[in-house]
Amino acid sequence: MKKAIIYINQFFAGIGGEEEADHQPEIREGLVGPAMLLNQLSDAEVTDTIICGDNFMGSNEEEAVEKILGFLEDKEFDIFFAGPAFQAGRYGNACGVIGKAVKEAFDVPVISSMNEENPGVDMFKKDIYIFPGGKSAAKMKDDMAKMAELGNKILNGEGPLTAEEEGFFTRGIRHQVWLEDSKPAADRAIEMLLKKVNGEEFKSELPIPKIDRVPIAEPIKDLSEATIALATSGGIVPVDNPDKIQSASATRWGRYSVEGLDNLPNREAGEFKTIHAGYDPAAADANPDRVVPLDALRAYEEEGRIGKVHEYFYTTVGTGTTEAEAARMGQEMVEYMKDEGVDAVILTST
């Protein structure tokens, strides 16, 4: 019978959630979490079980895939699973790390799943199958079955088929295909040219891509005269949290003073928190400084080294807040920086 082995995380693991993030990976023989399901519905038994914290991928890639590739050594396993990861960006980096390293490693189809807005599907869709998938883990047993099934057809030799006939991200990976028709390439063009000109509708066989790309901005010639500001995808709120910005998959933004502050105070002092869902607050919260480095600034601003520190702060949740979203929370931030004659700004994240 063929052998499959799972990545998944230290949430889905049942280890824990944000204070367990740092969990060192490890391999446990058998089923945990998802990989019941994925047995299941696979046709291939799940032997193994990776786990490993999302925060101890993110900061320690390099040792983590090495450690990981070192449990598989020793394995016999013919396809490899990573996730679901849904929207949860770090776990989505994750399964792409991991998944793009045991493919180059030991040349076993890789197979996952992520929402669209997951920015592990752009970093890695070339490297391994991506399905879209859910947001949150309602979604997971639609998720874990379009994962199988094509796991269960390259197992019996049925394919992969096309990115579109299968539904899995569009690699950017070009097949020779012989059509049943065999019309000749020459005469397809012909045809889709003419329904160009005639306005009708017809499908490129060769489509381009749409990127989104903005122009790099001109350098600022003397910092020493520059408005510097900061913005935050880490949720630094006041306590009260005034705007209401959600904790996860935000819509909302806001921008408080710092006018007179050499840093911001903490939740302790009744001043300022995070509201991010995405991280554990506790760091945060006893200082807002590491996530808004206002001290660090100012003492910029008191060295000369620049002109000085925009009077306000700009501020959201990036966890599951979509890519449109964010676009025109950014814009209407700038609106104000602008007005205000800002040059340039700093944006932290977690």
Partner chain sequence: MANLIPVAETVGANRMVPTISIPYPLGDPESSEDEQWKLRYHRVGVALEALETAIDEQTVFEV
Given for the second form:
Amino acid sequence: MKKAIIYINQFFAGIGGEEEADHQPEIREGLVGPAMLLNQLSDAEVTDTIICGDNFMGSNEEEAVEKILGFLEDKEFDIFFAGPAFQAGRYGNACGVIGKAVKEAFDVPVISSMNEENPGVDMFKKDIYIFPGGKSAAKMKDDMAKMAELGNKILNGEGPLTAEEEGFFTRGIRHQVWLEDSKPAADRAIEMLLKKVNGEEFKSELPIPKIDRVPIAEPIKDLSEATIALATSGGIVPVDNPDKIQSASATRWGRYSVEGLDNLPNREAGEFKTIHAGYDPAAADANPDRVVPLDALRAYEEEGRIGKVHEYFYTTVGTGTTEAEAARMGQEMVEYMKDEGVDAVILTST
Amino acid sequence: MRLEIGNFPVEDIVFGEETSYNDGLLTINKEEALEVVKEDEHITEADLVIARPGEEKRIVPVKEAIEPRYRLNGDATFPGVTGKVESVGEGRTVALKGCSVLAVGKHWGSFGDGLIDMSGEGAKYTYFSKLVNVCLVADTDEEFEREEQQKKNHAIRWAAHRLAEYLGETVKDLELKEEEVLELEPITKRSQDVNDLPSVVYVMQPQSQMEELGYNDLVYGWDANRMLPTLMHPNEVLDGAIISGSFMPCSSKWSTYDFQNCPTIKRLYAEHGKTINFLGVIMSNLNVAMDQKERAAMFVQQIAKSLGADAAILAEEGYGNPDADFIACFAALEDAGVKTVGMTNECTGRDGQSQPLVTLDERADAIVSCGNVSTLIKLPPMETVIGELEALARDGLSGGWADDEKLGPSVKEDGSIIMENNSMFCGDQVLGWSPKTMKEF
Amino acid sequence: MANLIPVAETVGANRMVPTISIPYPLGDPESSEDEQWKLRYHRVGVALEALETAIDEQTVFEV
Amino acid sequence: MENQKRIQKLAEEHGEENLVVILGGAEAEASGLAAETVTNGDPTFAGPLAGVQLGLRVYHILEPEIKSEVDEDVYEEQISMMEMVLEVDEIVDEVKLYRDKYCNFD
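Target state, the form predicted in complex with the partner chain; input state, the form predicted on its own:
Then the entire complex follows, led off by the chain already shown.
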């Protein structure tokens, strides 16, 4: 029989309310509070209950996560549940923090439930399955039933588990599916068009998601003291592409020295070229400075407009490259840049 | 404009003495057919191989697909490619239905080439597994692009078009059994009850992002990169005026076969006079520079406005940077009060977590989505490979790779493969066949 | 520095300087070497100005 | 929570068959929750009666069975005002639902 473990807070463990919210993390073998209900509804056996005070989790997150992951280390379990957390904000946060950590550490499905007003929803819906739940514990049964039902489907290998059919909050994870009725795209388009023209309700197959915002960096106070790095998604690499960066859907990146170079020598000179498969390479191969403007930045260095050009330029390929991979590569590049005192980056894209 | 297409269903294709059509059986004199192929001296080797639905056959690298056709007045079936530039879309054309000519590299693949499995799990990823295919497997002396990831594939693609015309000619004198009539009255000469219906334009954005000539989709033989959006009659699109290019990641590609049979145009025809007034096609394009994208969107908006279009269906051939053209056009149409439905595929990554289109705009509120280019697909070996399997891994196909830390090479020793949907031949069927959509998981 | 400003905006870039084309962001091969250099020098200069400028929303700097 | 503890204790001391719980809640949902708690166990699974099925007899004060047991004048004085403003039928139905379903005694 498959095994499940559930996380609940001090209140649902019967330990106490606000006065006990600093309760230390603990694990109890067997069923405590809502674990009993889950055990009735789930196809898995609920073997243990993890309990932690909401405030403890809020103010000692790292310690709490470390302890709880420690509890789980020698446990066997196939699925993890957290909550339901209803409208309780701190509890929702705790379910999300633990759920995400457990998913990353043990790669098991994690399921929770929260009221749509719970801030935990927006914070963690991308990381774990979260069902829209009731405002208070009066909805315990309904909410737990939804969690258990999805858990059962996952454990029994049933699918596909789409947000639309199962009802959990959308997670920004989109995959292709074959429509059951095989209705061709042309028919779907005409139907949508007629509805739109006639002012009837219609449902886009690609709802426009909210756009990510990046915090704005402070301006550089004194450029003449600053070290500026060049970076590109245009795929400029040494001609032998030593890091084997892919020409599309890249997952790798490289950094190459420009020390002592006034510009980037081209493909013909046996130095730099582009391996980007998404655009015509002729112009970039003939003069890589068209993509990575080292020559121009050197000129500003000479004039004293900037302090200096950073020793390396950073590069990868931006065609078909997923946002997640791009973000990861960017973060990895930034580590190096920070270590080496780079103040600002000019990133060129093609 | 009235186009009559005489349809001859093809149930099977065999080689034989005389190229002929008889009651669903197409017989090809291989030698004679290959002579047509080799009219271009750049073709160094060529063979024809038949691939039927259900057979254990894997075809790669596939560069183009064409429905065999012939124009009965003797003009070029594919103007500007197999003959002079003369207008199409009017008069009579015959077509061999249920089959296609595939242009297949004997060795070398390129970024925009794809793969077709005729049976098994892989068959569902492409429309062409349902057709009886005449595979023209050829090599050329186009040494200048041998090592390039982007290839024009000129000799093979043009040879396939000649071959399609040659096969189409087989039925030119035969008695018609089934005829499809495609006719739209001129826009200003329609009856009141048609004029009262919501008027709809179909905006197409065929691939045209390479600034160098030879890679892009062609409009009457003219590189679509060199044109501004223009009004076309849907019959021209269906009758060979548009030729597919050699650049776009393959699942996003619209082959010539797709243009000849464009399901969205057929569907708009079916609704014409009943629920809508189908005005025609605005042929736009895809561009590299932002001002080009904006200029194209502006022209599309202007044509739609001048026509008095109430609504539009907008389709892009591609993803990534073309999404910017798609969204710019979508926004321009909505701003002009033209209620628009977009058709596209998405690139959400192997894990499904990436932003679906690189550019988004809340005005794009009605989209039909046809698939994820980056879905990983694993397929078992096939008994027979037509072309060269190694091309998938070696030659930089958009959905293949030579090596990967986790996944290894795309082509395994036992002939099984792992690839991205990107290289499924015309797999996302954005011109209207797609039975796929995208859902949140 | 990007040609596809809408893409940069969508992914959340804050300081943006337009470039001229996808295959050659900073130097059109059709124009003379001198013109290309001037353009590249100028646009990189705009990027440097952008780095010095305080902004409170996504900003596309004029070139 | 305290109430659940108290009822659990009373049931242990006097035996479940010797206990009748009379509710005074003003809303159907809350009364139903309380009725469920003392019969089938705490449905919120937060209190001592989580997973404990006492199966007690449970009535709302507004139900005719209880009304008939109470001195008319006292009822008039204490309850009748509330009887006029509350959704009596809803409350009674809700409590009866759990009693009929989970009560172990007649």
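Model, not experiment: these values are computed from the prediction. Rigid core here is just the name for the largest C-alpha set that superposes within 1.5 Å across the two forms. Positions refer to the first chain, counted from 1.
In this overlay on the rigid core, residue 112 has a C-alpha that sits less than 2 Å away from its partner position between the two forms.
The Cα shift for residue 320 between the two forms, taken after rigid core superposition, is 2 angstroms or larger. Annotation for residue 131: C-alpha shift under 2 angstroms between the two forms, rigid core superposed.
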